[in-house]
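Just the one chain here, laid out as structure tokens, in the form predicted alone.
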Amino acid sequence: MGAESGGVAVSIRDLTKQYPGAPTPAVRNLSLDVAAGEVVALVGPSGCGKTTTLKMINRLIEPTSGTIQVLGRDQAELPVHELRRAIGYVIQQIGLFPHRTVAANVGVVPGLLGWPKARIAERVAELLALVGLPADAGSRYPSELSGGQQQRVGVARALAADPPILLMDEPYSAVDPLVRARLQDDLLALQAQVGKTIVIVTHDIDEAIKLGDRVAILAEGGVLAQYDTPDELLRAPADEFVAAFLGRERSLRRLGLRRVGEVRSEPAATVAVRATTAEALGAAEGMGARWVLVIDGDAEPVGLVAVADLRHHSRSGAAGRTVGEGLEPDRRPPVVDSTWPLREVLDAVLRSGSGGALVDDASPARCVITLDALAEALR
């Protein structure tokens, strides 16, 4: 099985699942496409059919009606073993065999496929490194690992036979928030390397927005409410249900999608902490800057001063005062780089009370992102 790069990996059309005796379908007339190499998050309230949909892709559940194409072929016409060879599966409970070593767990599918032992061992070692586990983890048992490490083993096992598609059913809901955040970052880093087609089920809208290239929000009864990029979902919810599900912090969540390198920064004049107001004002006006970055003797940033404030001090007869006199030691500007999400920049600026953040990889001038620039990004 295979699909051309950039094509559709999973195509769902008019998919319905009606359980006997149930008053309404678990999934109703669902249609969506998952492009090859993208991450799609299925999210929605309990009972919206997201896990049912995932299991129908893998034929763990048979649909009542509708079609699913996997890599260009009707999955209902494929032998189950051939279908599942193309699909890795990661579940919430991980499902590792407790009596087998980590290496044996990871190598179970290649073993069933008849791979030579040397090839399996090589693949296991490659995958353990890929998911960030030490080489000696292969000889340990699942009970000897932390929850986060066990989840990494589950991902390695799902990737063992190199399937083009990976299905993940709430894989991180059983771990604590800190581990969960690290595992999410690991998945994004892993995806950058392996480029799989991933469909992930989650109940957490923040997780869906963080991980998904596109997000499908399902309403109760398995009805597709909106299917779009995270930014477009947050910018223009399709209806009141979607808006309510996304919550009241949509603008802040949009800031989490954008990076420092995507927004306007501005140069700052750099002066020493002992420079006078007049000297700082002259340096700023000489380069047309609105901000002055004050540094200490070790060239570390200790404050940001607006040129407008310097002009006010100068008119008030304080032109000879040093710029360091009015600075508070706990209001140093946070230092960020172009990869920081703007939501984290906003939080750092508000906590510091500095009025802006210093972009440390800006060259040749030291550049600043201000609250005005963050507000502009929100608009």
Contents of the next structure:
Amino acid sequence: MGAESGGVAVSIRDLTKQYPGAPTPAVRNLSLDVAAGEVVALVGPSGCGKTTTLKMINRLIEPTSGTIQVLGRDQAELPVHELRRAIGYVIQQIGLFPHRTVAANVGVVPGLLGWPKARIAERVAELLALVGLPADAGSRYPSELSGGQQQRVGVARALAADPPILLMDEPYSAVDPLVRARLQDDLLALQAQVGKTIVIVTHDIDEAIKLGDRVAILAEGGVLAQYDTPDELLRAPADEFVAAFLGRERSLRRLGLRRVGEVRSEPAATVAVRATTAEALGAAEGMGARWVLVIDGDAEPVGLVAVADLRHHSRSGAAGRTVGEGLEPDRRPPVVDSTWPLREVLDAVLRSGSGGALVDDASPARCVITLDALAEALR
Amino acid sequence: MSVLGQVALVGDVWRYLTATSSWGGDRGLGALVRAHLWISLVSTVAAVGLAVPPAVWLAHRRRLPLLSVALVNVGRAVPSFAIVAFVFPLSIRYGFGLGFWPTCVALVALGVPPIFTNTYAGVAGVAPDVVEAARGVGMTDRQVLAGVELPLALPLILTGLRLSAVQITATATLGAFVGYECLGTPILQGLARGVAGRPQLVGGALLVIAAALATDAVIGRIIPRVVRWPSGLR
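Starting from the form predicted alone shown above, please give the structure in the form predicted in complex with its partner chain.
Shown next: the complete complex, the earlier chain at its head.
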């Protein structure tokens, strides 16, 4: 994405917010860079100052001290309403204007910027399509839409004037989990098209890991505990607090981040169920494979056998037995493709009890991912 | 009064209200209805002008929230007749004459509290997330007020206006006591004439009721034409 090309989009330096009357600052000496085109998730327990930080970027909250540069300019130099028109803003409660139609809601920033009416109408239609709303939604009022649709309108409104930066404050915490998952997927798909710099606040570590190219974990009192890629966070949490916040299933979550296509699968020798152990060993050794995929008469995979096991059988005098006889029933290896997250592969492998999964890709050689390979991916 | 007497009264009131002679002329019912509606209209417009701007500004700044509650209570407690009686000598002394202005002052005082309170509640009651979103998309302070807070407060403001207008129309009757010829006049004259004046008294009262109900109905018709979004207001 644009991380390499565009440089730093938001640069936060020594940012502190002390609310009058509060014993401790809400945000303390925070420094953070967000690269252009990157999605950064601010996550932490309540009271960690993540929303305060976000709102200081578009100056809905004024910092006590410190600076924020937006696209290389000190944001305090701009008139505040101009700054905000250049930054998309999506909030949890959505905050659509109930007295204006969906089209008028989406077109509000272009309207403030003085775009001609025809261009606004064109842009609104484009955005409704982009966020997956029917074209006739434009003439309805927000209260006539479902919660998920309203959230889409909120995103469309934020994107209307094509701002380079998008701020999202717990955008999906008010919708039910199914809708939330779909909206998150939609955001990722949308981001692949629009390539914005997005800062998203969430209290949900799974959401942060799913959406963020990088995740900033804030501890209570607005102290930055760790700022890293999700994989690196999960691999090496900086301290006890981060580890506790990430939870006990760190390895599983890491597997969730990676896909089959990103790890090394290994070729397996393919033999029929009627082949003898000696024949199977020969085929495997001929191509240097560590695994043998057993297929039935319809070329369907029915089992996965380690070459080491075959050698063991061979030495113990069962070289003439067919591989089919050695297989336990109902241990068909699952077939996965390169888009599967490794976490789902692991789940399928464990359910099948086969010790590995067959990767269904275009290559003529049959390749497998084994439990060893999954463990290796976590190193 | 006997049942027969009541039946007779209904007939007499009917004859009074339908006689051409009752309605014609400078001091007939037609002129009185017009004068009654005129002072009600002027007073309502003045009440809106006096109540809405300060209420909007105070609510926008979220200042003096208790004032709006206090004002409506005081407004309910002060008798309009006392205001008329109080303003009457002042109006004469300062050359505003009798009749119209003392009545108008009392009616405006009656009309301000509901409009003020509803306007304040309407503006202050706009959902905070909507206001935050408005600021977040880059509206200036004035744009937030004019483009978001005021339109969203409009249903409540109009409800307050409706309440005030109906009360003002019913209370404008008082004008007759200080020489403003309106629908209070036949009531007062009827009262002075004793039993013989009863048809006039009851007829005048019925016309006041009709004027107030008509005011309510007309404003009720106008509101949905002004508030077109689904506000929960019928």
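Just so it is clear, the model here is predicted, and its values are computed rather than measured. Numbering follows the first chain given and starts at 1. The term rigid core refers to the maximal set of C-alpha atoms that superpose within 1.5 Å between the two forms.
*Asks:* After a rigid core superposition, would you say the CA of Val349 moves by 2 angstroms or more between the two forms, or not?
*Replies:* Comparing the forms between the two forms, which are aligned on their rigid core, Val349 does shift its C-alpha by 2 Å or more.
*Asks:* Once the core is superposed between the two forms, does Ala308 show a C-alpha displacement of at least 2 Å?
*Replies:* Ala308: C-alpha displaced by 2 Å or more between the two forms.
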